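Taking the form predicted in complex with this ligand, here's one chain by itself in C-alpha cells.
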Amino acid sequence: MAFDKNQFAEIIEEFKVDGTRLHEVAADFRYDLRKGLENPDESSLRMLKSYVGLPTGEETGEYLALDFGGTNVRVLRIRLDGHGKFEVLKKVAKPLRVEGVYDFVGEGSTAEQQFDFIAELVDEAIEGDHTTKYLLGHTFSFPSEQTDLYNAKLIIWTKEFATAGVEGKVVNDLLKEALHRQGIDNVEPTAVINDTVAVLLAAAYKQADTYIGSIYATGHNTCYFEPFKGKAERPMILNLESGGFMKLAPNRFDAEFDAQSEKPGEQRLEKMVSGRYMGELFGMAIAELLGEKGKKYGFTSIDMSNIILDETAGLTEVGRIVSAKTGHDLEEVDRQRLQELASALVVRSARLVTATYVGIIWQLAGDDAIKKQHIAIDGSVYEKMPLAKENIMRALSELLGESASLVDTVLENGGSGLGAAIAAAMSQKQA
C-alpha cells in the first residue's frame, strides 16, 4: 500500500513553523516572560525561583550529587577543584524502572519505595561509609516550588511519572527520611535545583557570559539568570518550566496526543518538542498514512534519529525499522516520505525551542544591544539528534539577524551532576 500523496503533503505542512510563526513564538515567549516577572499567574511560564545565583568558579570541596530527572537515577561523588575544574570520584546509576522486574515511577509505586531505592544508591556511592560527612546537592528535574535552596515542593509530575505521594511534598524531606531509614545520617541534602539550573551552574562554573541553561532531551525546559535590575529582589536563576509554554499552534496530532497523555493540558511545548514525545507524534502520523489511525507502534526518538541518518540505497534501514514497528513493508518512495516526516518533526522542535531562547535573549537585552553569550544545553536531542543543532543555528540567525554571531550554543554534558555539586558548595555560603 502506498501513502496518499496529498495526505502526506498536508501532514508535512502541519509540522512546519515558517519565519512569521517563528518570530511570533519568540515574541510571545518574551511577553510571557515579562508578564511572569510581574505576576506569574498571568503567564504560561511558571518562573520558579531557584534561590541560587551564578557560581564564581572558585567553589571547591567534595560533595555528593544526586541526579534525579528521568528513569535513570545517578549519584556521584564529585571533587570541585575551583577555576572550573572538577573530578568525578565515583558514579553509580540505576533505572527506576526495569520492565517486568520493578517499577518506582508508575502509578502503583509510592514515595517511600522510590526514595528508599534512591537512598540505596547514595549508600553505594559512599561505599557504605556512614561516618564521613557529606553535603548533597540534588538535581530534581520536575517543576518544584521553592522557598529557599533546600525547600522544594514538587508541584506536578511531568515526563509521565506517576509515583503516588510525591506531588505536594518537600522532596528533600522524602530523601532525608529515606536516608535516615537506612542509617545514612552523615549525608545532608542541602540544595535542590532543577536540571536546567544545574546545566547553567555547571557551564557558568567553566566560562563567563553564560546566562541561559537548557535541557533538550526526554524532557525540555530552560532557565536563565535574572538580574532583577532596579528591583529589591535578589538576583537569581529562574526556572521557567518553559515546557509548559502555551502560546503555540498545536496541530491535530499534538492535540490528540495531549488528550491521551498522563496530564492533558500541561506541558504543551514539551509535548511538541522533546524526545519523550517526538516518536509518539511520528507514530501517530504514520498510523494515519497507513490507514490505521489510533494504532500505537512505539516509535522512539532514537528510531527517528536512525531513520533520518539512513543513507543506504533504497533506504533499507528505514524500511527495516518501520516494518519491525508497524508490520508494513514500504515502497522506497514512502520510506523517503517517512524520512522527510521525521526530519520535519525535528526541525519543528529545534525551531520552537530556539524561539524560546531568543525570547529570553530579547528580554535580557531590553532596550540595549544583545550581549555576547553562550546558551548552555544538555540532552540527547541536542547532542545526538541529526538536524537539531544546525536548525537551532539557522533559527537563531533568522531571529537575531547579525546579532546571531554573538550567540552560540555549548553542550554542557553531564551538567546535572556537576551542577548539583556546585549548588551544594554554594549552599554553604548561604548558610
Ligand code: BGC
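All figures in this text were calculated on a predicted structure; none of them were measured in a lab. So that the term is clear: the rigid core is the largest set of C-alpha atoms that superpose within 1.5 Å between two forms. Residue numbers count along the first chain shown, from 1. Compared with the form predicted alone:
The two forms, fitted on the rigid core, differ between the two forms by 2 Å or more at the CA of F142. Core-superposed comparison between the two forms: the CA of G36 stays below a 2 Å shift. Treated as two rigid bodies, the chain shows a rotation of the smaller part against the larger of 17° between the two forms, based on C-alpha superposition.
Given the form predicted in complex with this ligand, corresponding form predicted alone:
Lone chain follows.
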C-alpha cells in the first residue's frame, strides 16, 4: 500500500516550527526565566541553585570525582593542572546491579549497602592510600533539594531505583559515613552537583566565555550562569530542569503521547525534543500512515538516525528498518517520505532546543549587546544525530541575526567526572 499523500503532508506540517513560532518559544523561555528569578512558583522552570559559580580555569591539584547518575557508578582521580588542562590518573567503574550476583538498587537493597559499595570504589581509585587528603566532588543526577554546595538531599529516586533509606537524606552524609566505616577518613566529600552543571563547569574550565551548559541526549536539561546583576545574591549556576518547560504548543502526536505517558502534563519540552521520545513520536506517525493508529513499533532515535543517513539506491536500509519494525514492505516513494518525516522530527527538536538557549542569551544580555560566548552541550543527540548540529546553528542565525557569529556550540562529553573534580576544587574557595 502507498501512503496517502495529503495525510503525509498534514503530518509533516504538524512537526514544523516556522520562524515566528521559533521567536515566540525563545521569548516565552526568557519570560519564564525572568519570572523564575523573581518567584520560581510562577515559572515552569525550576531555577535550582547549584551554589557554585564558574571556574577561573586556574584550579589545580588532585581531586576525586564520583559520577553517580545511573546504575553504572564511576570514581575518577583527576589532576587539575590549570589553564584548562587536566589528567585522569585513575578511573574505576562498576555497575550497582549485576543480575544474579548483587543488586544495590532494587527493592531489598539498603543505603548502607549501596554507599559501602561506592566507598570500595573510592578506595580502589586512591589505591588504598588512607593518608593523603583528598576532596571529593559528586555528580549526583537524581532530583535533590540543595541548601549549599555540600548539602543535597535526595527528594525521590528515579530511573527505577528503589534503595531504601536514601530518600530524604543528605547523600554526602551517607557517603561520608560509608567512607568512615571503611577507614577512609582522608577522603572528604565537599560538593554535590547535577550532571548538567558538571557539563558547564568542565567546559568553562577549558574555555572562558562559556555560560550555558546543556544535556541533549536521552533526556534534556540546561543550566546557565546567572550573574544576579544588581542583587545581593552571589552569582551562581542555576539548573533550570528545562525539560519541564511548558510554554509550547504540542501537536496532536505530542498530546496523545503525553496522555499515555507515566507522568502526563510534565516534561513537555523533553517529550518533544529528547532522544528517548523522538522514536516514539516517529512510530505514532507511521502507525497513522499505515492505517494502524495506536500500534507501537518500538522505533528508537538510533533507527531514526540510520533512516536519515541512508543514501543507498532505493533507500534499502530505510526499507529494512521499517519492515523489521512494522512488518510492512514500503515502496521507494514511501521510504523517501519516512526519511523526510524522521528529518522533520530532528529539525523540530534542534530548533526548539536552540530557542531555549537563545532565551537565556537574551536574558544574560539584557539591554546590552550579546557577548561572544560558547554553549557547552553533552549528549548523543547533539553528538551523533544527523541534522541536529547544523539546525542548531541555523536556528541561532534566525534568532540572533548578525550576533549569531558571536555564539557557537562545543561538545563536552567528559563533564560528569571533570565537572565534579572542579566543583571539589572550587569548594575550597567557598568554604
